[in-house]
Structure formats: C-alpha cells, structure tokens
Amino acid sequence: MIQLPKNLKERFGSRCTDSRFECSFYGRDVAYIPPFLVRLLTRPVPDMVFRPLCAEEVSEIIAFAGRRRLAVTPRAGGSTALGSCVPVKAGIVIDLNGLKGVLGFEAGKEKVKVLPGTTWAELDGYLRRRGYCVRSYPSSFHVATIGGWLSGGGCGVGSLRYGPLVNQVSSLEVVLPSGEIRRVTRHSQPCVSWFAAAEGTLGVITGVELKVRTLPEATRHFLLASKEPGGLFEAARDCARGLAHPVYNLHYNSRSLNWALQTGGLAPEPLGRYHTLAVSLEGTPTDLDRAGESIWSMVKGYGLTMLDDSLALEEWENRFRLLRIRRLYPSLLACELLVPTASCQQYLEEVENLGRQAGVRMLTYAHIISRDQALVMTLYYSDEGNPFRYLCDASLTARIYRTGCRLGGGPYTIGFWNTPYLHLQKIHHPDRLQELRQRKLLLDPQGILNPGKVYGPTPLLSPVLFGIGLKAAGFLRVFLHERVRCDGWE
C-alpha cells in the first residue's frame, strides 16, 4: 500500500485521501461489469485520490507520480461506460472536478476560456446569460465536463453543423507527464489534436479555449416517421449534404426503441409504430421557412410521414434523456460506434436480425454527426443480477462491434474494454496506431498516464484470448440464455 507523503498531506489536506473506502468510489464508471471479471483484468481502486484546484497542483501530483512510477488516471464527470477514467493499475486518480469555472469571455471573438471540470450545462448557462451559447455538446450535457468530452471524442448534438469539439478548440493548457505545464495551439508541437480523443493518456487538460456562438435567432423542429428505415436514412443524408440548410442536428430512433419507450410510458403514441428522424433547424425565420419547404419535399419524395410539431418538440427536449430506457431495463448492455451513414440501414438490419436470432430486442438510436458518419448506440437487455448470464450476453456486444467494423465503422471510444478491437483496421489503421504509440513514447516514456487504454490491450485482453473467451461465452449463451419475446412491435 502506497503511503501519502507528509508534505502532500499538508499541502492538500482533505483534498487528498488514501482511505480505501473513499478510493473505492473511483473504481468504476456508469457501466456495470461483473466484479470477478474486473478483479481478474484490472486493479480499479486507486491507492490515493487527489482533488486539485489549479494546474500547478496537477503538476505537483504528476511529478510525484513520475518519481514513484505510479499510474495516474485523470477523472471528472465519470459518465463513460468503457473504463476510460477507471484505473487499470491502481495508483493515483486526479479528480478534476475542482477545476471549474469560466476564466474569460471575448464576445467580439466568440471565444471563451474555461476550466476543464466545468460541465457543459454550466458553461452554456454562463453564455446564455450573455446572449451566446455553445456550438455543440454531449447528450450527457448536465454531467459531462469540457475536458472530459474533448478527451473522449467530442461528437454529439450539433456536431453535424459545427464538427467535432476539437474543431472548435483554439488552445489548451495541458500538464504533460513530465509535470511541465504547457499551452498548446492548433499549430504547436504537440498540438491540440494530439489531446483530443486521447482519453487522458498524453496529458491532463487544465484549461480550454474554445469557440462559441451567438444565440440562434430562431429554431424549428420536425419529426419524420416511417415504418421502414430506408427513406429516413436517405432524408438524413440529404439533410447532411446541406439540401435543407441550416440543419443543426439529426437524431434517429429505431422502431424497436420507440416501441419500448411507448410501451413503458416514456414516449407518446404513435411513436411506437415508427422509425423516426428528428430534424432540428436554427437560423433566421426566412432560412427556416426555406429549409422547411425542402424537408416537406423530402417527406413527399421518400414516402415519409410528418408527425405533429408537439411530438417533434418533445423529441428535441428528450435529447438529454436518451438513456431513459434504463428506467425500464436497468441491466442494459450497449455498443457505441461510428458507422458510415451509407451503411446505417444495413447495420440496423443486420443488428436487428442478430437480436431476433438471439432472442433479444436491439434498441438503436443515432446522431448524424457529419455528411459521412453517424454516432450509433445499440442497447439490449441482460441481467446484471446474474453475472454468468451477463458475461455470456457480452458475446453479442462483440458481434455488434464486428458488424459495425465490417461495414466501415468502429468503436467511438476505446477505453479499456474496447482495446481488444484495436487490431481491426477500421478502428485504427496500423500506421495510425503506430503514430499514436510514437506520441505516447515521446510524451510519456514511463507510461504513467492512464495506462491500459488506447494503445494496446493488456495480455489477458489480447485479441486471441479475448476472441476465444467471447466465442466460448457465445456458445454457452445458446444453451443457457432465456429467450425474450421480440413480437408485439412488428
């Protein structure tokens, strides 16, 4: 057991702890993983936790960890489900929630400087009081932090219009694994893009300067529906190409998801009968009228149904409650992938066919985040109260990921639990993976920052052993899994 040095105890006081009880709260994220599997593969409970208030304190912690060769895991909102902010080798967790607040706002340049532990809701509230707002944000708007979302990928609501978060960031303050505090820009070496989607493996972000925007003059929402998904995906591609400018956000729900929500009282009729595409527009009233005409043309051209405006508004307001289905099915397993928009319909068909074969209902939603890509989430019911069944069900997760990869996609976030898939070129081409490993070696030669993530799996999660384990789990599942009725929504 590592003991806290006296000087650090005096420096941080109650903002540091090596209490096993307090540290245990940092040993998981929002996902449930059977404890025996976690203990087999990782050491998730840190030896100590620090809660710094400034970059200088972060630097001091990392310098201490470097001298002791201790693993350091940055953590803020903890709203991921793949172990991105959970230790693999115990060590130190740096809780960044104390680095909160806006440091400066330049209205004329539409730029804001903010500390990384600030949530998106807090930043957007600050800006709206001044006539501005953020450009894009995650669906976990109220708990996800600025630094955390940037480190995890930064794609979500509004990405169709403004691109991923990294495109909106002008500069970062980062504490490197050496303990050096450095300001990086889009053109420096290392640059901003090195730290985006790096999941805290190259440095700890302690300050972010990003672009914002003035509040839109007007907004309008449409909800397109169809009993078959093909026309909706065609309409989504048309919108993404700019044929109905100015589209801010596109969100798709599968019919199976809408049916489950309606059956559980979480969505109104008649959503349960349809696949739906929510189209959100922003701009001037003239722009919105013109775009609305284009969308009506799509509805007619693709044989779609336009649902009532009140349903469209309700769907928009539910953008922060995309996982409310967990109120009905608390033991959900999930896969989050980036899938080419051209392959979304085939992905949906193959995944739902997999569900029918396995006796589970696959529930899918998607953000269209660019002209060519969708961020897709597929969920299905399991039973975390039965760890053996839960583990066997995980074999379906692997099959879903492989379906997405075969169609040109790949996992959105690597974390710990997706590292076995790194050998698939659809996630990182070997040349790209080699480039990432070189960056890691350059900045973190001791490998202390968030080890076990992004660059390669631990031995027990090697692709060969992982594949054998999942095939065995899938084989057992055929004999042991209780089938769940999938009728009632066809």
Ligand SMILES: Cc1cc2nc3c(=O)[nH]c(=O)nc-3n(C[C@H](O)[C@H](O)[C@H](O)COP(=O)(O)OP(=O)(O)OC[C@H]3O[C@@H](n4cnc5c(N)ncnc54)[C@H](O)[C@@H]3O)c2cc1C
Given for the second form:
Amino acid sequence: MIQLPKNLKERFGSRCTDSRFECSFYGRDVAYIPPFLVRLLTRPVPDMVFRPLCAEEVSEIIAFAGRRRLAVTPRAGGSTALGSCVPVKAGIVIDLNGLKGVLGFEAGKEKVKVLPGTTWAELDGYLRRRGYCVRSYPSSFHVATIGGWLSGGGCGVGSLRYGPLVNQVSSLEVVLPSGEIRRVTRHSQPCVSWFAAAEGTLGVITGVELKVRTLPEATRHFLLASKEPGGLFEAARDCARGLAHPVYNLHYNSRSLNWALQTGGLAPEPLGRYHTLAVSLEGTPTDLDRAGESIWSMVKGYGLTMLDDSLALEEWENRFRLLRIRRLYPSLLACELLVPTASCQQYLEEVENLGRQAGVRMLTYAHIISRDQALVMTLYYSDEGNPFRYLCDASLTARIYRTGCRLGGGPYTIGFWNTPYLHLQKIHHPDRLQELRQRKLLLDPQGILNPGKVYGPTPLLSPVLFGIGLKAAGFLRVFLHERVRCDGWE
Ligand SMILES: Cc1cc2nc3c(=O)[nH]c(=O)nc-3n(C[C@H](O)[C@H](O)[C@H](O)COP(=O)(O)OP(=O)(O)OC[C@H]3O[C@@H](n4cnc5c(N)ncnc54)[C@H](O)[C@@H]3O)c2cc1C
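For comparison with the form predicted alone, provide the form predicted together with the named molecule.
Now the complete complex, all chains and molecules, led by this one.
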C-alpha cells in the first residue's frame, strides 16, 4: 500500500486522500460488474486521489507519479460504463471536477475557453444566459464534463448537424505524461485529434477552446411511428442526407423499448405499439415550415404514422433520460456500437432474433450521428443478484458486437471491458491500431496514464482466454434458457 508523501499532503490538504474508505468511491463507474470479477482482473481502488485546481497542480501530480511509476487515471463525471475512468492498477486518480468554469467567451467568433471539469449543463447554462448555446452534447449532459466527453467518443445529441465534438475544438491545454503543460492546436504535433477519444491515456486535458453557436430562432419536434422499422430508417436516412433541412437531431426507439417503457408506466399510449423516430428541427421559422412539409411527404411516402406534437415534445425532453428503463429493470446489460445507417434495420432484426433464441427481449435505441452512421445502444435484462446468470448473459454482449461488426460497425468506446474486442472483433484496422500504439509510446513510454485501456487487453483478458471464457459462458447459458424465458416479459 502506497502512502501519500508528506510534501504533497501539505500542499493539497483536504484535496488529496489516501484513506481506503474515501478512495473506494473511485473504484467503479455507472456499470455493475460482479465484484469477484473486478478483483480478479483489476485493482480498481486507487491508492490515493487528488483534486487539483489548475494545470500546474496536475503537472505536479503526474511528475510525482512518473518518479514513482504509479498509474494515473483521470476521472471527471465518472459516467462511463466500460471502466474508462476506473483504475486497472490502483495508483492515483486525478479527480478533475475542481477544474471548472468558463475562462473566456468571444461572442463574435462563437468561441469559448472552458475548464475540462465543467459539465455540459453548466457550459450550456452559461451560454444561454448570453443568447448562445453548445453545438452538441451527450445525453449524460447534467453530469458529463467537457474533458470527459472529448476523451470518449464525443457523439450524441446534435452530432448529426455538427459532427463529433473533436470537430468543434480548436485548441487544448494538455498535461503530458512527462508533466509538461502543452498547448495543442488542430495542426500542432501532437494535435487536438490525438487526445479526442484517447480515454485519458495520452494526457490530462486542462483547458478546451471550442466553437459554440447562437441560440436557434425556432425549434420543432416530430415523432414518426411505424409497426415495422424499415420506413423509419429510410426516413432517417433521407433526413440525414439533408432532405428535411435543418434537422438538428434524429433519435430512434425500437418497438420493444417503447413497449417496455409503456408497460412500466414510463411512456404513454400508444408508443408501445410502434417503432419511433424523433426528428428535431432547429432554424428559422420559414425553414422549419419547409422542412415540416418534407417530413410530411416522407410520412406519406413511407406509409408512416405521425404522432401527436405533445408526444414529440415529451420524447425530446426525455433525451436526458434515455436509461430511465433501468428504474424497471435495474440489471440491464448494454452494448453501444456504431452501425452504418444502411445496416440498422438488419442489425435490429438480427439482434432481436438473437434475443428470441436466448429468451431475452432486446431493447434498442439509436442516435443517427451522420449521413452514414448511427450510435446504437442495445440493452437486455439480466440479474446482477445472480452472478452466474450475469456472467453467462455477458456471452450475448459478444454476439451483439459480432453482429454489429459483421454489418460494418463496431463498439463505440473501449475502456477496460471492451479491450478484448480490439482483437476479437478487430475494432481498428491493424494500421490504425499500430498508429495509436505509436502515439502512446511517443508520449507515455512508461505507460503511466490510464494503463490497461484502448491499446490492448491485460493478460487475463487476452483474446484466447477471453474467447474460451465467452464460449463457456455461452454454453452454460443454454441451461439458464427456461428460467430466463419466465422472467415476465409480456
Ligand atoms: C445516461 C447516460 C447517457 C450517456 N450518453 C452518452 C452520449 O450521448 N454520448 C456519449 O459519447 N457518451 C454517453 N454516455 C457515456 C458518458 O456519459 C460520456 O462518455 C461522458 O462524456 C463521460 O464524461 P465524464 O465527465 O463522466 O467522464 P469520465 O467518465 O469521468 O471519464 C471518461 C473518460 O475520459 C477520461 N477523462 C475524463 N476527463 C479527462 C480529462 N480532463 N483529460 C483526459 N482524460 C479525461 C477518463 O480517464 C475516462 O477515460 C452516457 C452515459 C450515461 C450514464
């Protein structure tokens, strides 16, 4: 057990701790993983936690970690589900929630300089008071931070119009694993894109300069529905191609998800009977009228149903409550993938078939994030009170990923728990993986920043062992089949 050095204790005071009790709160994120498995594969509870207030303090902590060869895990909102912000090898957690606030706002250039621990809700609130707003944000808007979302995938609400977050960032201040504080731009070496989606493995982001926008003049929401998903995906692709400009956001819910929400009292009639596509428009009133006409012709052309405006508005307001289904089924397991929009219907059919064979209902929703891609979340019910079943069910996750990968997609973020899929599903082209590893070697030759994530699995999660484990889980799951079917769906 490593103890806090006296000089750092004096310097940081109550902003650092090596109390086992206090550190234990940093040993998990929002996902439940059976504790015996976590303990078998990782050392998730850090030896010490620091809450710095500026880049210089982050640099001091990292320099100390480098001297002692301690792992450093950056953490902000802690809202990931793949262990991205949870230590694999104990060491130090840097809690970045103290680096909060707006440093500068240039209204004319629609640009803001912000500290990374600011949440999306806080930044958006600051901007709205001045007639501006953020361009895009995650559904975890109220807890997710600017630095956390940039270090993850950066796709969510509004990405359809503005692209992933990295496209909106002009420069960053980063503390490198050497302890050096560096300003990086889109064209420097290393550049902004190295740190986007790096999941805190290349540097700690301590400042972000990003583009914002003026508040839209008008907004309007439509909720398209259909008993079959095909026409909805066609409409979604038309909208993403710009046929109903100015679309800001497109969100799809499968019929099984709507049904589960409705039967649990979390969605009104008649949602449970339909697959739905929520179309949100933002622009001038004239543009919205024109786009509204295009949407009505899609409804007629694809034989869809247009639901009531009040339901459309409710669906939009629920964008921050996408996981409310967990109130009914707290043990949901989840897979998040990028899937080509052209393959979404096939993905849905195959995954629902898989669910039927396995005796579980697959609940799917998706953000359409570009002309070609959707960020798809499939959830299914398990039982975390029964670790044996929970582990056997995890074999379904692998099969869902396999389906998505075969259709040209793949897992969205990697964190710790998706590292085995780097090889099993070949998430990256080998050249891309090699390039990522070279960046890591260049910036972090000692491998202190967030080890065990992004570049390759730890030995116990090696593709061979993991593959055997999955096969065994899949085999044993057959014996659970009858029990699972009796779990009260329909
Ligand atoms: C209900 C719900 C909805 C969600 N919706 C979305 C969504 O729409 N889109 C999406 O992409 N994700 C989504 N997520 C996942 C998650 O909330 C996001 O990835 C979020 O942006 C993470 O931000 P955070 O502040 O919680 O970061 P954390 O979870 O604390 O950290 C995330 C990663 O970033 C690293 N990190 C954090 N801060 C820094 C920093 N300053 N410098 C370097 N590395 C850093 C951490 O080490 C970790 O690897 C959702 C999660 C939930 C629970």
